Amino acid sequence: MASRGGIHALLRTLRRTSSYAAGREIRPGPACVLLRLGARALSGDAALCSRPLSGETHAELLELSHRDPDRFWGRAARDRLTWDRDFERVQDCDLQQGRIRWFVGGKLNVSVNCLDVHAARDPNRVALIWEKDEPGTEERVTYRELLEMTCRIANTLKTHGVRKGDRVAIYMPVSPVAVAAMLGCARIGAVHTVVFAGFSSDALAGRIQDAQCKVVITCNQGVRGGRLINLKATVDAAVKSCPTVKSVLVAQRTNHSVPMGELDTPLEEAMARESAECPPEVMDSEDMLFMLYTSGSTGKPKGIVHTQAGYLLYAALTHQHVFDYSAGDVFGCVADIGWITGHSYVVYGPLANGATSVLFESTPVYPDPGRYWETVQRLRINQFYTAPTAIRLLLKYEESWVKRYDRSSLKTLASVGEPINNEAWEWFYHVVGEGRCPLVDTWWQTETGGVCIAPRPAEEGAEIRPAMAMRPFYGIQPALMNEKGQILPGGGVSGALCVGQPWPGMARSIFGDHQRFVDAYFKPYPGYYFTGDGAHRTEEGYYQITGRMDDVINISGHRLGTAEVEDALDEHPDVPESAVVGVSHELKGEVPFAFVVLKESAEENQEDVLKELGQLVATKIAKYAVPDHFLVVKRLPKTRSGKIMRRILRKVAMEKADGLGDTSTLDDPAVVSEIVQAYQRYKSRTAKA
């Protein structure tokens, strides 16, 4: 199944023909000037992984980051990043206007910070361990090899007409060449947009069109859980409607040959023709680094924009301090690179810190439920970062699947994607971590760039409460707001979670629509960043995330806008309207529940229509977005102004119809009893089935 050519041949070629194999000196970027504190990053790991402001306690650092953020972040940026030109001003931010600018006037290159500085000091240090689908077939890539691979891809992109500011779509499985593609874009100043290699061709096309991508990088196939995924076929279908795409670069993950069209170029062959050196483009701190699409409360996914210096600094600092990373550790984040977690804690954060980062291609249960823990034992992983969905799945199996493997290398366990429930937390902490590894439940978003609330960092011995994010990171000032937009002081309160002070890692805009960015994140509570989440603050000042406050649901850590699903359903000719809400699910956290109105002519073929609706959502978005439940109703509950009252539908779907609250604003309150009766009939049918 797995190819011995393609990516594997490329790695062998790098090892055999390396321009640095004979001991040639590697210098970080010809234009690079190592500044006073940044130069220390080349002197050894101790300097690289020092605190941003050495000597202070955690409490002192936190206080300073709030009282004097310019001093805190300015010193951190000079200490941790390698600059071509020093910045003139630490920040120029106005949360009222949605203006976010950090390290103004500074110049640097992200790939230099992630590769050159480490290859210059220790070229044979392992940067990536590619944990492929089949256990025991991992491959290690050194910083020297990753630098060369990155330069070859960067030069290939330039050969295909990609210039600074151009957008490049990456639709690939987790692999070293995918990481090199991201860093290759950063090397030449192109903007990458990684699309999760599980999205449909329609979803991929929509993202390519919105970003106006010039090149798409993909693989012939993906391999996951013993299954083959035909990625190139998906790309072929997508680019038919994407006139901006001039080239498709195709890597070989398997031996399977795929048809090559006029846009297509075999990636490994193209890279072999290119130089292993590529001068880094000097980038402004606020030039775009990447875009990542995320669902919102409206139907169209939005391209979240992250820029260079601030994002990289925040990813690096959070990677070190939240997860207690130390030089020499093997960092195991099992997220896909198609999501922000993969960007920040598989690629940019670990590589900026000179870490060894694991690329996990498989699934938690392939070939058996011990896969994670066998991998921990074999690779000697020190930090393990996964999602509550995976933990809930694994805790249903016998504990012997965990205990048969040596997990003594583990130092920190961590959770991401959604609030972890108590049962999953206790199992992860006591069974996997044997009660000796801190378990950090991290809260953050695509828009925040990195972890904002987590139990660590904290003073030595500080408590960690089960299933609670707890403490803000340096520079993060949470605020809870009531419905009137007033700050809720003290403890024992719940409200809309906002942040009252800008931080370097936060998103800068929505691509092509800055007003939408302002309206979504800064207009609801002027002067604050609105997260869209609710939270509870305890009497001790700890934060507990209570979930989304808008029409966005969290499926296995994947954020999905209900409007996006509704748009797909409404494309069916027999569906005049629909409404989708999120309901609780034992494993996935939440799943979509669809209320569908059918035309009278379609009622006799109801089952066929519902099957077609599921296929339509899978085609338009992805399989994970297909509603677990479809309930056909005669009409939807609407106010007199025509707005669908989704809170009523959510109550019905969660079997809380006795607490519907005020329905007086409905155009016809009788619709509620109709829907409740339809739901009861649906439950009766599914129970018998």
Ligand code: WTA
Given for the second form:
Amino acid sequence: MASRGGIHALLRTLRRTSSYAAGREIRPGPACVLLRLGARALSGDAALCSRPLSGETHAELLELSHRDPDRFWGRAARDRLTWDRDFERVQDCDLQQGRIRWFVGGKLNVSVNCLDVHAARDPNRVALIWEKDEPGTEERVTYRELLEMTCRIANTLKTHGVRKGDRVAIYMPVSPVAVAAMLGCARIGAVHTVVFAGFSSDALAGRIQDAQCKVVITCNQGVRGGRLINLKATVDAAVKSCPTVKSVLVAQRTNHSVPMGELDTPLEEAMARESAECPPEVMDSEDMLFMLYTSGSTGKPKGIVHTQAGYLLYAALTHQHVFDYSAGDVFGCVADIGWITGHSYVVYGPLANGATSVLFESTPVYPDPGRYWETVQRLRINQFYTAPTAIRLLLKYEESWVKRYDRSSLKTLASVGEPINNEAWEWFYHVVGEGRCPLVDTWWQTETGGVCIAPRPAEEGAEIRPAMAMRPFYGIQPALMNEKGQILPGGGVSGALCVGQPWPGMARSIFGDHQRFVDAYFKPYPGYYFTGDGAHRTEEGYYQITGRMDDVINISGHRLGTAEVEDALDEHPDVPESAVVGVSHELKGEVPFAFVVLKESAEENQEDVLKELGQLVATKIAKYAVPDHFLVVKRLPKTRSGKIMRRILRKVAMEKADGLGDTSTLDDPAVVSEIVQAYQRYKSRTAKA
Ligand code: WTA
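Now that the form predicted on its own has been shown, please provide the structure of the form predicted in complex with the ligand.
Now the complete complex, all chains and molecules, led by this one.
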């Protein structure tokens, strides 16, 4: 199959086997009789990337976005997006009810905004640079080529029965085909749910079942850090329990041929049979664009729903202003498309802005710890966006791994996913950026759609403090609350981080369970969106995120509900109950620590049971979710009403048992000393080992 030779060989094959005429002009499809509003009018990059409301200073824009959000967002939406029909109302939101609707009555197509408008003006501009696992083997895909691939996948999906509103699961590492698959869904109004390709078959099956996906798109194998990962085998195992799946489309990433079953179709062959044009579906602003599963403090992962216009506008505007993107820049976000960062800052934000976006397939240490900086030099990357966990890993190596490469192309450095510690911040800023590039610590969530708090945008030369997200983005009004649900005014305060005004990028629902959405985000502080994070506000009004306030932990930037791990552990026949907490880890930020109660009959072969428990978590969720520590205890600390007091367990595991706080609500306070003793025995055992 030609695709094994890469994207260009694939495109050549596609052209040979269909009516596609190379070099032919591609016009925006019929749905895009462009209603040109505001400054954009496809007149060139300057208009596209101008400030949303030209002429005003940052302070004026911020003030306007708070005082008159409808005017701010209405003008931004008309300036920046290409509409098939103008909207009637900028917003119809009620945070009390959890009702969020933006650009009501407007019609558009997201793939047209990400592809056709750029391909029409500048077809040969590079949309994607696929930085493959082996250094020096990168491939470039132009806007025209990406539009063509997208249309062919869109047509393939239609041939396989996918209609507007149907859900499609994408289980692939980052690659041009994966991006085309996302945009192909958007083209025909299907809803994609990308599942991180490190999740187990059970986790994948759970998501496919919840979303009732009709089609799964995957590839034969993944390639990462020189290793091959058998993705198709994982999909085969998953779809056995997913009766809604009617087809599996399999792309070829490697030469390895995998067994093809009844449901399977080779993707490239199918694409070759389809037309290179696909009329875009006209979508309502509030139709679903995608859902992405993420962990909450209770229950199964939830399918966070994002819709069309508001999400795209927010991704595009933040991409430009937070990272200081200018036309012609090469934007390097190394996140996987399986997470929201990949959605907003590898795919939708950069492509809406006509940028060149890097798709990073490898790891920070393959083939050596200079990989990021060698890539920066070779691709002339201008903005580099990564996670603190990668920085913590790299700063352990000699500085020469950084310094031997030319980083003069870099303009902005950025970090996301977890609090960045001072040491990592300083190293990233001084060693990588030579103290020359602003380092923006961006705070946001799957639910917020895009960056909400970051040091930029700000006035020229405005101060950036180490390890601080600092300033709210346009239209974001953070509020800190105390335990009684009262707003904490002024500086020098810490509390629950909420947002008091809706913004276009925020999530709309949890798929299939709107009530859960309302309960989780809008009930705790009526009239406010509750983030689940705690934050501190300094005297100057800058925000510093202090971490999750609920039972969600963050392992190398991967969000995990401790309840999910407990559910997996409790499935073992020898485990009547368990409790999992997060403890600090030097590289990963946090790791899970499991307290397990075993049946008496299992106590003899404890070691075997604990091994099985680790395997169980890897099978049910993913390898990264396997607890680093297992401690067998006789019982767990519970309140009189039977609730496990994880706070106490966390203190024990963090070795802060002398400051346990109030234990008076415990059913039997004696349990604490039992657990502390068990922990000390565990410590001395592991220290010896
Ligand atoms: C955490 C990732 C501190 C936070 C985009 C949030 C951060 C969760 C930061 C969302 C940051 C993200 N500083 N903590 N700059 N960025 N977080 O949904 O706890 O995967 O609630 O979205 O990551 O993780 P998610």
